[in-house]
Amino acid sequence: MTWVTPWAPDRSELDSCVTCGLCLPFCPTFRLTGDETASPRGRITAMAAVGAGEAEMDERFFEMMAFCLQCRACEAVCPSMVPYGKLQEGVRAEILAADPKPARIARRMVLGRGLASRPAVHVASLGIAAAQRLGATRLLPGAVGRMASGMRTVPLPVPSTLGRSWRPDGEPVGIVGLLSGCVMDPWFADVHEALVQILRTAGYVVEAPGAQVCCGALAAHDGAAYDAARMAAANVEAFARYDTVVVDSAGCGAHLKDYGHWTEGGDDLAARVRDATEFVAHLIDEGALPTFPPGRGRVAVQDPCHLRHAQRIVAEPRTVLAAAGYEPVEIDEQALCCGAAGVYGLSYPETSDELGRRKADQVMAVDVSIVASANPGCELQMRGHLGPDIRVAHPVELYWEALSGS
């Protein structure tokens, strides 16, 4: 068959997979099922067969691709450096173009258009805030209920950083752009606040340009490629004046660093993007931010897939936690996916729940009262499975508490 979108899987990239199988032990869906079709190697073989016209793009093919969590753990261990995440996004764009079923169109409208609409996100956040205060979220069933139970309380009025700027108390040493994100603003305002105050303390002016939009990660992961490209182009323009763009959502940061194949100028912006833990750890190492003596307790470190596997950031969250006076505690050397994976839990609730339960068991096994996670979806998943007795917080929040003396 002939691929029809600009993001279609590239034959040379497909052929770069030598089917060695080193990825298999690191793939969560293969680990759960033992099924070759649920492995990166199996999925790439299927993509190549469809692209060559040797297999049909049928429901079985759709299911093979959709079952992937897109955690990119395979990329981190692949000796051939196969760009698996890019291949998955490309093939999902082809699936949406080839078979625009009502359910897929609806998802595209939510992920590709709804999240990019500030008014839509604001209205949805107001509804969630009202439901939380009425206790209605406890009545939601299944995966939706677990996600809702893992949410922080949405503040009223619903906060926004868009168009705002913050200055340090003294003479500025630089200026950075802040990615507001789509749900980070209303649902994780405390993370933004902690990051902004840390950067102010280090002497930076922080600006959240009002022209920015959702990063487009969820749209890209679901095949809404044209929407993802449109959002990428808007953000390239919005952040053009900043030498550094700081992101406190691991999934958003990973996607911004992959902007090169989404829009013109994407590579330039990608080179200027820094994860919050990456940038704060750098400031700590440079002496621009202080370190605090041990004594604040033990913290389990949950590595978001798009921080560890996609961005290859491992040491930095631990540096931030140790600088805050915490003892980082390891729970999973392979950093297997927690099962959040954006909206994956809505399509595969049993798989998502099983992976979340396993991650929660790893936390419970090390006897801690705090888990550090640098991604909103992972936090929701961990909260939903751990319950209220174990706190889940972003590493920069924990550092800001030490810095502010709280």
Contents of the next structure:
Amino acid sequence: MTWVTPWAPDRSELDSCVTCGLCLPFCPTFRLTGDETASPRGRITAMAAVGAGEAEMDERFFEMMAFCLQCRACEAVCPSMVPYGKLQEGVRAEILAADPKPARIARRMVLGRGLASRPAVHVASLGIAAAQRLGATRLLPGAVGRMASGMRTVPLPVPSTLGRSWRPDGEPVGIVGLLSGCVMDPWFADVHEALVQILRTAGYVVEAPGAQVCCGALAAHDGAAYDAARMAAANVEAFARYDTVVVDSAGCGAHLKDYGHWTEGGDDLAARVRDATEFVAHLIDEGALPTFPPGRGRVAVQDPCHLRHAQRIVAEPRTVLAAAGYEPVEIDEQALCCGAAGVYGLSYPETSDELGRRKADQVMAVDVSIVASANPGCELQMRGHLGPDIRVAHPVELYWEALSGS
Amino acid sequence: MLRPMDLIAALEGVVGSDRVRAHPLDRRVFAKDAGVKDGPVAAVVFPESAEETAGCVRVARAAGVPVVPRGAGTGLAGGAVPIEPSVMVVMTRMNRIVEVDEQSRTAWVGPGVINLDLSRDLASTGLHFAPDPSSQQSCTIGGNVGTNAGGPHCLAEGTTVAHILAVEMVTADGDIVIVGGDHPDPVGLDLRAVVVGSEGTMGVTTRVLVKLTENPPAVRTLLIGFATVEDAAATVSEVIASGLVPAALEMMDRAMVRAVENYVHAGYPTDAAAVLLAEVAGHAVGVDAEADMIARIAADNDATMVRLAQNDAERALLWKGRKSAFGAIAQSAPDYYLHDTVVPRTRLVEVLSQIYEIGERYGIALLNVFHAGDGNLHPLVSFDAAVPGELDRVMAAATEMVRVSIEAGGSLSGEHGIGMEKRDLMGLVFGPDDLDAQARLREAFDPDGVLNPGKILPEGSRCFDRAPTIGAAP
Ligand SMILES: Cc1cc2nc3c(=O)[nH]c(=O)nc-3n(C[C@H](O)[C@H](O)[C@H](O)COP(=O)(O)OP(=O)(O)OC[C@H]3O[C@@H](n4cnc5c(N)ncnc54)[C@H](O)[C@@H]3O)c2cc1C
Ligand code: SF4
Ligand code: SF4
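Starting from the form predicted alone above, please write out the structure of the form predicted together with the partner chain.
Once more the chain from above appears, this time first in line as the rest of the complex follows.
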């Protein structure tokens, strides 16, 4: 038996791939290379071969797996419903356990785990805030510099929602938990603010429980499975008392909705999680939030993979934008990954850049001045590739502007 | 004869080292298509031009290693699966639409262009490539040419061969030749029909001149449910007998409908014994009348539901269901074996009941989906190949199913090709003379068996069996 961790790819789940190949064209790495080994079907075949002890768990295998963006586009189109995201997370856990750790994955780990540590993020945020004020982000090396160039200006002092709560003006209709998130909190404070104010307007008490931790998505994607499981367990407890938990980062939301296979009680929390666009669209549909007349202009919709492919949320961001008075504009029928993919850019900068460029070209082609994206990583990538002339914003920010009359 | 290491080095000399693979895991991943069998791979190479392809063929030939062309690997008959250690020549990187001539409605395209990408790219011109296999989102034009692919809409439009004007290919000698031309009826021997459907045994396709078809101005799609398979089959026969030529006429049985509906949620009736998906295309007035007529015939045959798709989104969802059929069955077991036979429409019900009977006798799970309009049956068996003896049982049942189809006056393959899977069944339809003639034709193209050997024709097809001039690589 090759596998050694409890997260190992499950044989029956691997077997549920009938090798039909219907997923191939939806896979960004297959699209770029035309190479079966860079396709979902090829990766599943490789996992199955290694799992069965028929192939070595060697560098080549590591590379085949690491090249995967974990965008889960393949999962959304698979008629056999192969749980690809889970299999890939499982295999990363095995790769990490197998040692020697390939340098590539180790490098990602630094970032993946670093983000999960609050003090580390805080120090980094201070550094970035200082660098932005000195105009020094341009000097940051390579991929880090590219990411930094797509960042919003980090406010000082570095903000945090942790442990805070907000009440509506009138009698509350309910209470929701807010996932603060590791980078959303310091780097995307405006998104949290917009979401909180929208929910207050709809009559909700919003609480960001202080006991919550990073969702663990990046740890899980990088194979730090034990860390991911620990974080999941902490969050299950921290959010136990909320009937609804709202998340404004698609990547985090997708991961919370997968807690079922990370920790006991995970299914229960997963069932209560709502993406911000999902919850706000629901309130709009119910009439709890108003719809504004059209006329604000056109907005290109960038579908984050972990919103569209993992959570299968497609209509909701459009509903929110339309209710805010915008005309949502489609840019990509297949919703191919923008190349951000967490911290993928650090391991495969060329692939990440190529996908980012393609996505930026799609935006340019529809001639808009705003792009809506419901995920922080995609936002950085889009801004990094589009430059300062096109605004990139979360759909709920645009809705809040309409709601607050700004 | 080159040694394995030299073969790799020589291939690298042609395309560069980043487009040649020989690591065991790469060889493993390329060992299989969408069918059930795998085979031994010596090396994998990704040419980007006809010249590079020719170079690869020459190197393989010199090394005494056969060449197996591969597109997207969605083939179901093992056409792209080697039977002896071979060089897999993967054509996916030659995926450029080289030139579109809207006036004459033709396009030169690379063999690696994905079928649906071509039609999507052409959207603004109002043209499309008519053959639409259910795998069209993934399969390549080169693979379509290789297998003479069909699809739901080939009922009215004909299979791939009717849409190919010319094929540029690399011969077994490594020469680049063009078969056919931009004229629909070329002077002299028309070899296109020989090359189309030859499954990579006569040349490696490097460029294709395809015929483009005008998008119909109006389309109507009907979903019809029946309480019995007989009612559905009778409807099919009457529709065809009425003189109507629907753009597509597809049938699925209950087991299939349930698997599909579970995935697409398109509103397929899961309680019906059989479901028909009928489509008519043409001018607005005409299609409404035709849709009415089909609905009436269905009602006369006791249809339990008739639903007209109200818009493009609904239509697309219905087709997505139909086109996911093969993939969706894995919900019931990890492997599938898909049959592909043709029976005369008039004997559809009879052959079907025999097929159900065979399934029952062998105790295998059977789901049915087919191009009812032209009697192309696709019984699907879902099974677990990891269970010892299971594959043999499925294959034995398959052989019986093919046999009853042929005995009813049908044929061996509707569209997926013969490959290696049905190779040994060729004797059911062809006598020794026919097989000999086919073997001679193939020898004329590839006397030394360099190109995809062991496919289509069973061993011993040639009346005086020749000694193999090409050996397996050590
Ligand atoms: C879910 C599903 C649904 C399907 N539905 C249909 C259907 O409705 N109708 C239908 O006809 N088929 C169908 N198929 C079968 C398959 O998709 C077709 O046979 C398709 O034409 C294969 O294309 P490919 O690019 O995947 O070729 P491959 O599988 O890679 O190759 C197929 C054959 O063509 C040869 N070949 C490929 N490229 C070249 C080239 N450039 N030069 C020379 N030879 C080449 C190969 O050697 C092989 O013999 C289906 C398959 C699946 C998995
Ligand atoms: S679509 Fe699903 S079953 Fe088909 S090859 Fe891809 S992962 Fe496997
Ligand atoms: S997760 Fe994305 S990159 Fe990875 S195999 Fe699936 S489609 Fe390809």
